[in-house]
Structure formats: C-alpha cells, structure tokens
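Just the one chain here, laid out as structure tokens, in the form predicted alone.
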Amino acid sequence: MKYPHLFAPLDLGVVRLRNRIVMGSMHTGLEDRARDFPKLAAYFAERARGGVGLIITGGIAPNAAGWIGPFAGKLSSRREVARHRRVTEAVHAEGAHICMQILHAGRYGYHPLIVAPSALKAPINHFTPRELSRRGIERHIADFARCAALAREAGYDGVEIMGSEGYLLNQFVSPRTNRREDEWGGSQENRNRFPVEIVRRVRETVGPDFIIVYRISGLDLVSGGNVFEETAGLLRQLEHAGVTLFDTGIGWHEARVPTIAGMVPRAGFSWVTARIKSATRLPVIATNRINDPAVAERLLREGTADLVSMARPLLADAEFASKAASGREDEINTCIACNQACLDRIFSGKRATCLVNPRAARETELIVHTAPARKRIGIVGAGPAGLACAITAAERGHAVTVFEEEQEIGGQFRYAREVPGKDEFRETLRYFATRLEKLGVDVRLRTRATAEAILDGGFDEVVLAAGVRPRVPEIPGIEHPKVLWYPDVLCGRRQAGERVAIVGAGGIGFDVATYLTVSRPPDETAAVHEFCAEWGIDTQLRAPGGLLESARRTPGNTTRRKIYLLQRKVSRPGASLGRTTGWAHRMALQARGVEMRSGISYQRIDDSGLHIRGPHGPELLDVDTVIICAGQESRTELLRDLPSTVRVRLIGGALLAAELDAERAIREGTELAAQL
C-alpha cells in the first residue's frame, strides 16, 4: 500500500479505528434543526462509506446557554436523543466509528443568554456575557456530563470535548479572558479547574469504553494567551481526568492571523502537533490544511501524530479516503481552502456546502443518478461551469463534448492558480482533467464554437459556458501602452513594471495586487518559516498566545513593487471579500505596502500615469502601469448567431457576470447536468 500510515489500524483500547483518518468537526448547519437530522445522517454516512475511519460531528451545545446562535444544536435531554441515534446508525452501517463534538460558545454565542468565566466582551461578537458563578459552574459541569451520557445512549462512539478555539473551556483556561479571583480563576491551576473536572465528570458518568477526545488550543495566537509551559501542564492534568486522546486546536476565532485559508502552507502548523505529541503519552490528531494523502502519511511516518483530521477536504470528496488506498490519488476531489462555500456560509447562518463538490450537505437534495436516455450534450466553455457540468453529465451516462477556444480547460481558474495562496485551485483543474479522460468526454482545445459547428453536432442539448470577458471601463487613454489587462498579467503573457496602479479592488484585482507583490518559496519548509514570520508567529512556544507582535515583518519573499488599489465605491477596498478570509488579505497586502484607496474616479491615462479624483481632489499618479481588473461581462455572441429553434441553457459567467463566483458557476453546472 502506498500509504501504510495512513492506512494503518489504530487500537485505542475502546475501539479499533480502521485507519488513521479522522473527519474532524466541521458545523454545516445541519445540526440545528430536527427536520435536518435525516440530511445529516446522509452526509456522514457517504463520508463513512467512503473509508473514513473517525468521524467527530459539528459542535453540539451542552445547554441553551452554550449555543452558537439561537436554538442552534443542543443535546440535553432525552427527547432529543431519538434523532441523533439515526446519524450514529447509518455511520456504522458504513463501518466507520462517530464522536459528537461537546461545544460551547461561552462568549462566542450569537444570542443573549451567554456567559463566560468573566463578563468580557468578545471584539467578534455584539453580545456580553454573563459571568457564571459558583452555583452556575456547577451546573455546567453536569450539563457536559449529560450531554456524554446522552450522547453514548445515542449511540456515539464517544464525544470530542471543545477546549480550544476561544470556546468556553479555553476561555477558562486562559488569564486573557479569566479575570476571576475565586478557586476557579487566577492560578493556571485554579484556570485548569474547569475542564479537568468536565473531562473527570463526563468520564465517570459514561465509564471507561467510550472515546473522550479533547481539542486542545496548542497555539492561541492572541495576545495574553497561554504559553506551552502551561498547556503541557493542562495535558498532564487531562491525561490523569481520562482522555483517550488529543485533538489539535490553533488559534482563537477572534486572532487575527489565518489559521485554515490558502495562504497558510500545507500541513502549515503540524510543528505544534509535535510539541503536543512530545508533551503526552496519548494519541494526537494533527488538524489545519491538510489535504492530500501524502502529507498525511509523511506527518505520521515523522511521528509527528497518529491520526490525521480532514475536514474540508472530506466535504470536498467524500471518498478520499477510498481512493487514496486504492492509488486513484489524482482522482481526488481537493479542497482549495477558499471558505467560499463552507465557513463563509456558515458564519453567515446559512447551510455549509462546498466550493468544488456542491453535493456537499446536500446528498439527499442534489442526486446525480443514470438518465432514463442517453444523450449528446455539447457543452461550449471549459470553465468551471461547463467543467462541472460536462462531468457530471458523463457520470449520468450521456455522450458530451465540450468546446475550448484555450489550449487548456479552467478558464478564470487558469488565473487564480497563479496567485500565491490560491495554488490549491491547481488542484482542482487537475480533478477535472482526470474526470473528463476517465469518463471519455471530448474535449476539443483550441477549438471556438460556431453556430455551425453546433449545429453539425446534432445536439439534444447546447450549454452555453463560455464564461467572461475583462469590462472595458470608460476612462480616457484606455488604449494607451501603460494598460495591461487582468488576463495577460496573470498569465505571464505581460509583464507589470515598478509602480503600478490596479483599477479595481474586488476579488481579481486583490489578486493582481498579491500577485505583484509576492513570489512562492522554494519548498514546504520555506513557506512555513515565511507565513510565522510574516504573521509573527512564536515558533518556540514561548510568547503568551504564541504571538510576537513585535517581530511581525513583512515576508522575505515580498518584492519591491509600489502598488495602488484603487476602486470607485467609497466603502472599505475589498468589503466583498470573503467573511473568513478578506481581513487576512487586506492585512497581508497592508504589510507588504499596498496602498489602497477608495472614493477614486479616473480623469485619463496618459504618458505622466493615471490622472484620478479622489476625496481630496485631483492627483497624478506617477505609475508605469494601469491594471484593469474593473469587472467582467458574459460571452454570449453565440447565441446571435444560433437560430432560435435551438434552445440554449446558459450557466456561470455567460448567465451572470456581476458577481464572479466560482462556487455559483460550479453548482449551476452540477445542477443542470443532474437534470438533463
């Protein structure tokens, strides 16, 4: 076997996992309702019947006062037992073992019945919590005491207890957010209090064969936080309450440092899963952007850890695992770490899904079975619209062939790929290149569909994917040599000079701007040493929260480019960026010396530079290049020329070009195929 770690069983006395594989907590929003419960017993179940080995559900509140949002999922009393029964039920059936993940909020719940050790606000939340007392934290202990219980009599495995990520428990444990002078605050002793007796209540409540899991916070990444010294004490003090094992926890949900997206390298903080592992003689999981089967074996061969956690990257293909054992690696369906369609959404109060697999939480919604009747579906675009919906059609059996004026399938994906931090989106145009050969759907390169070609094709169904065009603003000197379009920029064919100007601050021209400013590093080991030292990370452990402040620098792979991004609207440059990653883009490219600018009209472009309007009058920029990133308009000239006996469906940029999005294009084609 090419992964013999990975693929290893692991016997921890209570169960013997099949491998080393682990789906780790993820919410979808499936949780909190009942009415969704038999959705959510679909979507674990096709991540079991796809070789997982361990699978931990979304966080489930011990109480009311420890949900997320309002009437988010609880497990208190019996009453509720019933439906969680048959999520556990059809994940054994699968073969794979389940732990339902004990979270609470603590002052991170979006409602008003909070409460934490201290009555502090959160800097991410509107709410104050309440301080709990004495009394209160009594009944705390014993509501994460029922909630195990409850959760064995539903049949889970075991239960993974929430210590990390600025939850409750870590909000105990830490001196920035415990301020109290009682037995339960002060001391790292006193901090450790509460978590220490949740873990020995729970585990004298469910007895010895049932899995504890405990996510630990190995790196704060907020100021005041711990420092290792005192979570290895933590880990002692768990060990001896009855933990099974360890779950890697980095970074409070207020840091402000990425933790999960594109931009932190793979496997980026699997060195504190090491320090964790030198620190206990129990099992760790080692967790944060991992994504493919060869860095998940390399971590365990090191013994850098004994299980490997995948969340993402299991909501992106359900079957990675059995596809990693039986060598189909390349067809692996790879999370892009975009947050796009699964944290965005959720921090959204909207239902997770998946950027590259919209089946994702929809398994019992959105089915791709075998049409009644074969059909040939000519498909003009090898973007990731008429992608998704060439391949999807070839799985339900029809006879596709696909259109590509390009050399090579992605469309706007061939310039995402090169920006550093979206490298992961090569990933998924290598998906879609093995799918199409795999399936023997025709692709024709270099080839621009007519209306005769068409035509000659004999199709029973046309879509229209063509995709995008850059939108030609209407500034003076727009032809003039010093403009450089998105395209051409990004993918190499021109070359940007020393001062630049990017006229458009939204997605694509964010790109452009990190594209400018940053090469990749050499190798792995390279790119984790840049982003600590970028971010300022402490990588011995040492600084409260594992955060130097101070000795944030700029990256050494940063170039030496003078950038301006500019944008017409008057809001904050990159307001419609992702909720979970946009800050991080913008404090990246603030470090690195971009100046962006909003409120800004354009006079002209002339052989001086950019003559622009902004709030405190006219100014002249003195660039040597122009950027147009200013919008996209769809590509549907083919229809003009088709005649209107022929019914064409239009997905993607070529139905919508406003709002570029990858994650709508790629659904709309899934959608469509799934139901020609």
Ligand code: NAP
Given for the second form:
Amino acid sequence: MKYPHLFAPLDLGVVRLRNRIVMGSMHTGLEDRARDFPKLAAYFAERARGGVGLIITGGIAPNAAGWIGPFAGKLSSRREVARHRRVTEAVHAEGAHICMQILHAGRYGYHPLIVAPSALKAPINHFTPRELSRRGIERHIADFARCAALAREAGYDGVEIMGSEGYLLNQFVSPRTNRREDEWGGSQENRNRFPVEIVRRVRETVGPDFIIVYRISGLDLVSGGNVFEETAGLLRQLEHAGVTLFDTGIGWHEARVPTIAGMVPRAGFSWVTARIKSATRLPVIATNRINDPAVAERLLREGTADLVSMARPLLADAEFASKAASGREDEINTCIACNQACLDRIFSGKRATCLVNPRAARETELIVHTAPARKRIGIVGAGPAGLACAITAAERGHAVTVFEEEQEIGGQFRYAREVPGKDEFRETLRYFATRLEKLGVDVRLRTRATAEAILDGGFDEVVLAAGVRPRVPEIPGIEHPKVLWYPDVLCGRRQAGERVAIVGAGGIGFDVATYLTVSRPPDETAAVHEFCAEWGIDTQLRAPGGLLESARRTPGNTTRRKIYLLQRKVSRPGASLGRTTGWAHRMALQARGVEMRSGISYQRIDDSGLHIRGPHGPELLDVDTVIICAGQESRTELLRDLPSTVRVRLIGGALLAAELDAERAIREGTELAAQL
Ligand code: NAP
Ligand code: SF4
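I would like to compare: after the form predicted alone, may I see the structure of the form predicted together with the ligand?
So here's everything in the complex, that chain up top.
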C-alpha cells in the first residue's frame, strides 16, 4: 500500500471512518431546491462509491436569516427532512459517512434578511445586516440545535458547524465584526460565547453518538482579525463544549489574499493546521490546495493532520480515493485549482461543475453509456476538446483515432502549464495521456489531418477540434522583429527583452505578464515561503488576522522587467478573468510593477517601440519587445477541403474562438462523445 496513512481507518468513537479522505464542504447549488436533491444524492453517491471516507455537504442554513442567498438550502422544519434522507441513504449504501454542514452566512448573506453581531456591512456585500438582539441570539442558538437534530433525523452521521471564512460564528468571534457591549461582545470570552454555546446546545440536543465537526478559522487574513492565541483559547472551549473533530478554515471571503487559487502552493496552509493540531487533542482536518494523494499522505505521515479534506479534487474525480488505493493515481483527473467551473459559477448564481470533469454535479444528466454499436471516430486536434471527446468516445467502446500536427498533445494547455501558478495544467495532460494509452486510442502525433487522410480513414464520425490560432491584429509594423507571439514566448522558443508591451489584457495577456515577472520557486517549501512573503502572511500567527500590514506586498517581480499590459476597451484590465481569481491576478501583477493601460489604440510598431494613443494623447512606449495576445481565430480550413458529403462535427475553439475557454472545450468534447 503506497498510502498507508491515507487509507488507515479512523475510529471517532461515534463511527469508524474507512479512511482519512474527507470530501470537504462545497456548495454546488443543488442544495437550494427540493427538486434537485435526487441529483445531489447521485452526486454524493458517486463520490462515496469512489471510496471517500467522510463527506461534508455544502452549507445548509439553520434558518432563513442564515441563507447565503434568497431561498438557499435550509433545514429548519420536519418538512425538509425527507429530501435530505435521500442523500444520506445514497451515501450510506456506498459505505461512506456523511455530515451536513450548518452554515449561517451572517453579514455575507446576499439578501435583505441578514443579521450579524453588529450592524456592519461586509465590503463584499450590498446588504447591511441587522444587529441581533439578545433574544435573537438565543433564538439562533435554538435554531442551530434544531437544525442539528433534524440532520440527525435525516440520517446524517453528524454536522459540521461552519465557524470560519468570515460567516456568522466567525463574525461573533472577531473584534473586526463584533462591536457589542453586552455579554456577547467585548472580551474574548464574550465573543467566543456564541459559537461555544451553539456547540454546547447542539451536543445536548443530539446526544453523544453524533459527530460534531467545527470548522475553525486558523487564519483570518483580514485586518483586525484574531491572533492564534485567541484561536487556541476558542479551541479549548469548543473541545470542552462537545466537538468531535476540528476542520481548518483559512481566510475570510472578504480577504484580499488568495487561499485556494492555483497561485497558492500545494498544501500551502497546512502549517496552520499543524498549529491547530498543537492546540487540541482532538483530530484535525487539513484543507486548501491538497489535490494529490502523495501530498495528503505526507501531511498525515508528518503528523500535520489526522484527516485531509479535498472538495474540488473530488469534483474533478469522484474516484480519487479508489484510484489512489489501487495504485492508479496516474489516472486521477486532478483538480487544477482554476475555480472556473466551480466557484466562479456558484458566485454567479449558477450550478457548480468542474472544468476537467463536466459530469460533476450532472451525474444524472451527462451519462456516458456503452455505445450500442462500435463506430470508427476520427478526431482532428489533441487540445482539451479533442482529448475529452477521444477518451469519452473510447470509454463508450468506439475505435478512436486522433490526429495532431504538433509533437505532443495538449493544445492551449501546453502554454498554460508554463505559467507560474498554472503548473497543475500538467496534471490534466498527464491524465489525458494515461487515459488515451489505457483506452487504446490511436494518437497520431506530428500528423496533419488532410482531407485524404480523413477520407482514407473510413470514419463513421469526424470531429473537428483543431482549436485556434492567435489573431493577427492590424497594427502597422506587426512584422517588426520585436513582435513575438504568445505561444513562442510561453514555450520558450523566443525570449522577451527587458521592456515589454503586451497587446491584449485578456486571460492570456495576464498569463504572459505573470510568466515574465515570476520565476518558479525551487521546491514546495520555498514556494510556500515565497507565497506567504509576497502576500504578507504572518507565519508566526501573532499579527491580528495573520496579516503583516507593514511587510505586505513586497513586489514579487523576480525578473525586474518593465511590462505594459494594454487593451483598447476602457474597462478594467482583466475584467474577463474569473470572478474568484481575477482580483488576485490583478493585485499580484500590480505588486510586481506591471503597468496596465485601458482605452488605448495602437498606432504602429517600429525600432523606437510601440506608438499608442491613450486618453491623454499619443505616447511612445519605449519597448524592445511587443507580445501579441490579441485573442484567437478558429482553425477550420479542413472544412474547405472535405467534400460536403462528409459530416463534420465542430467543438471547442474550432467551433467558436471568441470566449474560448477550456471549460467549454472539455464540456463540448464530452457531451458530443456521450451522444456518438
Ligand atoms: P481574450 O480573453 O478574449 O482577450 C483577448 C484580448 O485581446 C482582449 O484584451 C482584447 O482587448 C484584445 N484584442 C482583441 N482583438 C484585438 C485586436 N484586433 N487588436 C488588438 N487587441 C485585440 O482572449 P485570450 O486572452 O486569448 O484568452 C482566450 C480564452 O482563454 C479566454 O476565454 C480566456 O478567458 C481564457 N483564459 C482564461 C484564463 C484565466 O485565467 N481564467 C487564462 C488564460 C486564458 P481589446 O479588444 O480591449 O483590446
Ligand atoms: Fe478544480 Fe477547476 Fe474543477 Fe473547480 S473547476 S474543481 S478548481 S479543476
């Protein structure tokens, strides 16, 4: 057994978990409507079948005031129990345990009913909360206890009480948000009273044989937050009040430090879990950016944690645990920490899914059956769309041939993986390569798919997934030798100089700016150290909220290049980037001295540099390199050459270059293959 610690059972007294893998809480949107619970049950059942030990559901509010958004998931009456029972029965049938997370959003709720310890508006919300009265506080404690009792009735093995991420309980504990002068505010003991009382009353209500996980904020990452000494005091009180195990919470939602984005090194906050563990005798769960069985095993082996929570990695691959247990870790579809299809969608009010696994949270909708008849399928292009199509079609039993003119698979992912903070894209390529091989897909590299080759192949189905080529903007001087194209730069074929203008401030312009301003740390320890230094995190946990205000934002431009990042639109550069990650990319580049300009037009490129016209008139950017990241155009020339009798199905960038993103490419490839 390669991962003995990860697959060691854990006896919690109440129940015996079959291993140390926890599917951490992650809102999918399926929790919010009664009619979606069968889908939620299928989603969790697939993860339970995949071998996870303990599942923690997305947040369920104990009352309407605690909703995260209008009419979000809630458990406050017996009428709501039956739908949850469907979930617990489905999970138990597959041998896993499941806890329901009780989440009261407090001032983060996106609706007018919100309450908080004090009437202070959160910087990330439009709504101002109402200050809870003393009677309101008592009612809320009763609501938590009732919610836990109903969860027990619904068949859950326990509850996780959400006490971190800046939600209601955290708001009570923190002097930043609790300005009360009664017995629920002021001293630390008073501020702790609300969560401690909740745990005490929940335990009293549910009895001893029920798990209570408490997710505690080990690191707030907001100014005026708690210091660890205070957290250690809270841990002791909660332990005494009846908690079974602690889960690690990192960063409030309003924090301006990334906590789970790709730029966070793997296990980048496990040192916080280690501190929590040193302050309690109860088992502790490690969280944040753990997406690999070897990393999880190391944390357990080194005694950093007793369990390891993975939320997004289990969206990405429901069989994560069983693959690791059976030595097939090279087949794990690894979460790349992009947030694009999970959190970005949730924060836009849509149902979560996963960029690398479009079946996530669509298990009953995107079904991959064995094909009724084996077909010969020819796929042109081995980018994300073509690869997803190829492996899904092969899984269904089809004979698949992939034509790729480059010498390796990956398409645009080959460029993304070179960008610091996007190393995880390598894992997706490893996953695809392994699956192609195991499924016996005929991959023809360095092979241009001509019309003759397609016709000779005698394919029943032809799929054009040839992707995109960079758009050539109409700028006088575009042929100048100082003009480079982003694929050449990111693949290392061409070197940028010391003064660089990037034409186009979309996702790829940002990637190129990152590539040119950061060098990769030599190892994981150095990566964590550099990350904490760059974002001003106090690894001693002595500063309030764990933030070193004075040392904050030491510019991380390790290359000292001067970079201009340009766009014609007047909007903020990077506005099209992910909702949950765009701000961090912008902040990081600004800290590295990248100068972003909007509302400009390109006049010409010559020996002296790039001539632009901005809001203040003409200007010369004295640069030695101009890198073009001005979007893409579809590659569809094969369509011209093929006779009209051949039906060609288009997916990914070949179908639509505008707003091309990997999520759409992989989804289209998978959906098409599921129907062929
Ligand atoms: P993009 O996001 O559409 O950005 C293209 C950029 O080129 C825009 O800033 C646009 O700004 C500029 N542009 C367009 N036509 C131009 C022209 N004729 N002349 C000069 N500039 C022009 O495309 P991308 O950066 O190539 O990215 C491709 C896709 O991958 C996008 O969907 C992107 O979201 C995705 N991606 C995402 C990430 C991420 O971090 N989430 C990273 C990489 C890629 P103006 O028109 O205002 O000048
Ligand atoms: Fe991970 Fe991205 Fe999938 Fe979210 S969308 S689970 S971050 S790979």
